[in-house]
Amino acid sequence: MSAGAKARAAFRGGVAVPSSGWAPGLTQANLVVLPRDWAWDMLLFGQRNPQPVPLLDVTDPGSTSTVLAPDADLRTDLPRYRVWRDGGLVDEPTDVLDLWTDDLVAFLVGCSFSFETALLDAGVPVRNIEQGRNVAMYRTDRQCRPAGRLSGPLVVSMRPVPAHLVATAVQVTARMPQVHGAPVHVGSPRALGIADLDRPDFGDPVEAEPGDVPVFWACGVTPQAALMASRPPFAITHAPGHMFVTDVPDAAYRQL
C-alpha cells in the first residue's frame, strides 16, 4: 500500500487529525463541494484567484473519485469535513456518505502543506510540524476578485521562518505555483489587517522562535470564507488543516 493510500485508510478508519506531515512528498489538496448550480461560480472564482484557489481537479457531477488518487473516495478519505448551509457551519463529520448527491461537483485545490516537504529539504524549519500543531490561518483585509455569486476575503497561512532563511523559503515555494507559490507577504501582520497572530481564524497558534519572521502564503481555506460571505444553500469542504492526501508527488508541481 502506498503512503497516500495508508494515510487515506487511516482517515477513513476514524483518525481525525490535521494532515500536515502525513505522507511526506505527496501532494495534499483542499476540498470544496458545491451543487452543480454553483459549480460555474466556483470554477470562475478559482480562475480569477489562482494563488489562493489553484485548481488541481474538478469532478463530474456526482462523482466521488478524482484522478489525483483514483482509488480514493472523496466522501470518506479526509480526516474531517465541514458541512455548510446558507453560509453557516452546521457540522464537522468524519465522512459525508449520507450527504452526497448526484448533482454535487468536487473541486480539489492546491494546499500549502504540499510545499512543506520542499521547505524541509531546503533546510527551512516548519514550526507547525515541529510543534505538532495545525498551521495558523487568518482572514485578511484583502478581497478576492468576485466571480458570479462568490466573493470574500483572502485567507492566508502563516509560518514563522528564521530571518536568514526567508529568501530560501520564497525561492522554494515560488517554484510551486499550483500549491499557492510564493508568499503574499513577509513581516508585519498588520499590513494584511491581522491584529493578533496568537488568535488565528482557523487552525492553531504557532509559536515563533527567536529570530523568526512571520511569512504569509495564500491559503486554500479562502473558498470557505467565500462560502460564509456568499451563502450558497449547501456546501461541503475539508475542515481547515484536514486535507485530502493524493497519490501525486509534490515534485509533479515543482518547476525547475
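Basically, rigid core = biggest C-alpha set you can superpose within 1.5 Å across the two forms. Bear in mind the structure is a predicted one, so any value in this text is a computation, not a measurement. Numbering follows the first chain given and starts at 1. First, how it differs from the form predicted in complex with another copy of the chain.
- In the core-superposed comparison between the two forms, the C-alpha atom of F234 has shifted by less than 2 angstroms.
- In this overlay on the rigid core, A10 has a C-alpha that sits 2 Å or more away from its partner position between the two forms.
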The other form holds:
2 protein chains.
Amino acid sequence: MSAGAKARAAFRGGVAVPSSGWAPGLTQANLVVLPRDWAWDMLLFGQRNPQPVPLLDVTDPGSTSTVLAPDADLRTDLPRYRVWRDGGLVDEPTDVLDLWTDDLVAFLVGCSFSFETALLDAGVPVRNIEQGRNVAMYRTDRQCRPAGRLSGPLVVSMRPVPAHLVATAVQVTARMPQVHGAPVHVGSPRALGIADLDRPDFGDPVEAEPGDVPVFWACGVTPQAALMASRPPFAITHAPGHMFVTDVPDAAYRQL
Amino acid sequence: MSAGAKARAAFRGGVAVPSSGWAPGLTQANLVVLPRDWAWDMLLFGQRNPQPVPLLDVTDPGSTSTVLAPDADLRTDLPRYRVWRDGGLVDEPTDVLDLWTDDLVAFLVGCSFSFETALLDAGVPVRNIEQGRNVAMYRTDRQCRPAGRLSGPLVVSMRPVPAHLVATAVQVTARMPQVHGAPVHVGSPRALGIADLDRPDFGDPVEAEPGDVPVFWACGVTPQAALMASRPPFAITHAPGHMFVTDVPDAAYRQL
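The form predicted in complex with another copy of the chain is what I need now, so please give it after the form predicted alone.
Once more the chain from above appears, this time first in line as the rest of the complex follows.
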C-alpha cells in the first residue's frame, strides 16, 4: 500500500486532521466541487487565473475518481470537507457521500505544500513549518479576471524569507507553475491592500525573523473566496489544511 | 499602428494569404470556435491535453474580442477561416460575419510559429522555413485524453534537426510550454504510428538534410482532428497556416 493510499485510508476511516506531513513527497491538492451548471464558470476561471487556480485535474460530471490517484474516492478520502450553500458555509463533514450527485464536477487545484518541500530542499527556511502553524493567507485588493458568474479577489499566502534567500525562493518556485509558481509580489503588503500582516484573513499569523522579507504567492484559497463572493447555490470544498493526498510526486510538477 | 494591427487590417481588408512572416516576433494563434453547448467539452479537452491544446485565451459566449489583441475582431481579422458542419469541412471564407452568433465561444490555441523563432535564435535551423514550405504534420496512433464528447488522435508536427542540435532544440522549446513545449518524441516515426514521413496528413513534406533526426512536437491541429472525429454540429477554425496575429510578443511565452 503506497503512502498516499495509506493516508487516504486513514482519512476515509475518520481521521479528521490537517494533511500536512502525511505522505511527504506526494502532491496534495485543493478541492472544489460544483454543479454542472457552474462548472463552465470555474473551468474558465482556472484557465484565466492559472497562478491562483492551477487546475491539476477536472473530473467528468458525476465521477468520484481522478487520474491523480486512480483508486481514491473523492467523496470520502479527504480528512474534512466544507459544504457551501448560496456562498455561505453550512457544514464541515468528514465525508460527502450523501451529498454527491451525478450533476457534480470536481476540480483539483495545485497547492503550495508542494513548493514548500522544494524551498526546504534549496535551503530556504519555511517559518510556518518551523512554528508549527498554518500558512498566513490574505485577501488582496487585486481582482481575478472574472469568468461567467465567478469573480473575486486574488488571495495570497505569505512566507517570511531571509533577504539573501529571496532570489533563491523566486527561482525555486518559478520552476513549479502548476503549484502557483513564482511569487506575485515581494516586500510591500500595503501595495497589495494588506493592512496588517498580523491579522491574516485565513490561516495563522506567522512570525518573521529579523532580516526576513514578506514574500507573497498566489494561493489556492482564491477559488473559495470566489465562491463566497459569487454565491453559487451549492458547492463542496476541502476544509482549510485538510487537503486531498494524490499519488503524484511533487517532483512531477518541478520543471527541469 | 502596431505591426499586429497592420497585419490584422490587411487580413480584414481581404488579403487571404498564410500569416507566416507577418508581424515577426508577435505570437500567432490557432482558432477554434464552437457553440456554447460544446464549449465545456473543448475547454476540458484543452485542460486535459495541454501540450497539443495550450489555451492562450477563451472568450465569453458571443464575444468577438480577445485579451490577446483587444482591438481585434475575431470574425474578420484572420486571413482565412474554415467552417465545419457535423465534422465535415463546408467552406473556407475570408470572414465569418454572417455566421457569428451570441452562442459561440472562441478558443485561441498556442502555435509552434512562436518556438520556431526561438529555435532560429538558438542556432537551430528550421528546414520548413529554409524550404519555404508549411511544416509537415501527422496523425499519430496516440489518443488524446477524451473530454465529454470530444476525442481524437494526437497530431504532431515534425522538424528535421541536426543530431548535434537535438538537445538544444529540446531545451529551447521546453521553456515554452504554452506553445506546445518540449518534443513529445525524438527519432522514430514508426513508434508514433507514422508509416511514411514523405506523406504528411497536413501541411507539406519537408526534406531532411544528411545527419538530421526527425523531432516531433505536439501540434495545434490536434483540436481540428478532434472536431473531424467527434463531429459537433457546427464549428469555425482558422484555415491551416492562416493564423490569428496577436499583440503578445513571443517572448511573453518564454520562461526565464
